[in-house]
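First, one chain by itself: the form predicted alone, in structure tokens.
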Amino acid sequence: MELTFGDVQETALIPLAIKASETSRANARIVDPMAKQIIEVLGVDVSKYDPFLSHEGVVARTIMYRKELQNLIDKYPDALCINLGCGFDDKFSQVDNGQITWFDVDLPDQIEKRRKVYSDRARCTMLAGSALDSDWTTQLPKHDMNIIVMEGVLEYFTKDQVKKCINMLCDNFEHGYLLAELHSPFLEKNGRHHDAVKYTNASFGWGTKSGREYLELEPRMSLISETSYNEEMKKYSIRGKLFAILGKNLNNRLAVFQW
């Protein structure tokens, strides 16, 4: 592994800190051994990407990503599955079945980064691809049914760029899902106050009440399900059910769309 703290952005430096200290913990409920390794071997302390509401919000989309991927996986076993926007996150370890034909895409420079860390495998394979434009499209294998995952992505984008993105997948996928991170007007507002972003020089874009109002930018999806992280994490601590309480509609939420 030849990373350098360069190599890492520091909005994917949060994730990558919060599930190298998860995997470290004695009853870890997610286990990361590569975002450990990625950690250590840069050799910086990221303790200031751990905060708590972050660690714990990381936990849970991490979680429920995960379930909501195996259920469609369940239904469509031989899906193709994109992880747009990938980072350093590898989903395809957590949720392969053996059949699964997956691809890891995001820009040229983080996948030239990516590949410092992992090698192509067997039905997952690294592409360099944007969001916002379908280039990289015409390089996929036709399938029956599309499965795209993008966490801790659109909630940097403009309702703009929000807008082109769900075009171009449902203009170049037949039928597909997108599992979408969502977050909320206030934090749109407010995300200089975040307790983990703000150390980054990222702001936060289009804030949604509901994921409804991406069915007015792209009228062919339809809203299957959309769940606050707040389910999850007020499972694990006091400080999770106060905040589900407190913060009810402030947290950010998985979105799950069909076409």
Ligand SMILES: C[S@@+](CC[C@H](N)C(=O)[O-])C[C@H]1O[C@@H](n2cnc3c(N)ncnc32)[C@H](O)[C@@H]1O
Given for the second form:
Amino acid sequence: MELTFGDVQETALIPLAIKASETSRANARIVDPMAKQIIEVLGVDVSKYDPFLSHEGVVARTIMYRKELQNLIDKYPDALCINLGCGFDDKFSQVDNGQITWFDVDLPDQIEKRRKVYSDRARCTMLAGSALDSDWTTQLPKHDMNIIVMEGVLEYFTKDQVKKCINMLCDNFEHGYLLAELHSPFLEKNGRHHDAVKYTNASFGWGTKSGREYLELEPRMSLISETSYNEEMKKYSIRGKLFAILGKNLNNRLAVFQW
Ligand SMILES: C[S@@+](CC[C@H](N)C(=O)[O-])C[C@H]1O[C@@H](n2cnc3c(N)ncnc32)[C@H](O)[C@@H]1O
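Please give the corresponding structure for the form predicted together with the named molecule, as opposed to the form predicted alone shown earlier.
What follows is the whole complex; the chain from before opens it.
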């Protein structure tokens, strides 16, 4: 039977398709054997979700998130890490140091699909929950340091929802870092032309020019760094270089917040 996805849930097929296709390339910049396997097991046709700019963006963000996450895990080797809005991502395998405790959290229907292709592993557990409420957080063990990864999730939230989410994180985790993907007001207005998201029913939410706009919604957070995906994308192709010049402020950014 064909799988049906909710509007935002379907966007998880975009990074999945891109990670699988990059993995099959000669000189792949990221290697994700699980992505290929998941597509086979779920039997989904993901061919339309892999256009050039999205492909390069997802490769860039995967590399950038992994580096940031590895740096934080080196600093806090027994942190609690939460991949909030995990979709089908397998980041745990890429950064596991044998000590971290990891939770993959997503909406209940998405976790149900994830369970078709993943099992819970030692120190890596799936949990149904929403970034917009705190019910699921009561099931987590207490750790001194909490690292929350949100890759391609906040982009779909309204400003009120972003506020709700980041207030919830600060209320429920005493100390933490948030790795967040931010997008521009341009994309908020023109998202229907996005080369991959246009094939889904999802629409972009609140876009920002700077991660500092988050601090007005959650003063307990400070902004540690903010880097455009252009910085990674421009290393690999002429088109990536051109986009970094012409679309200087248009690309998504990885922002790291601390509280
Ligand atoms: C573009 S996908 C990104 C998936 C994954 N982070 C990745 O990079 O491969 C967006 C994900 O956010 C999840 N999501 C949307 N709203 C959510 C919410 N309120 N709480 C938790 N997850 C949510 C969707 O179900 C989907 O899996």
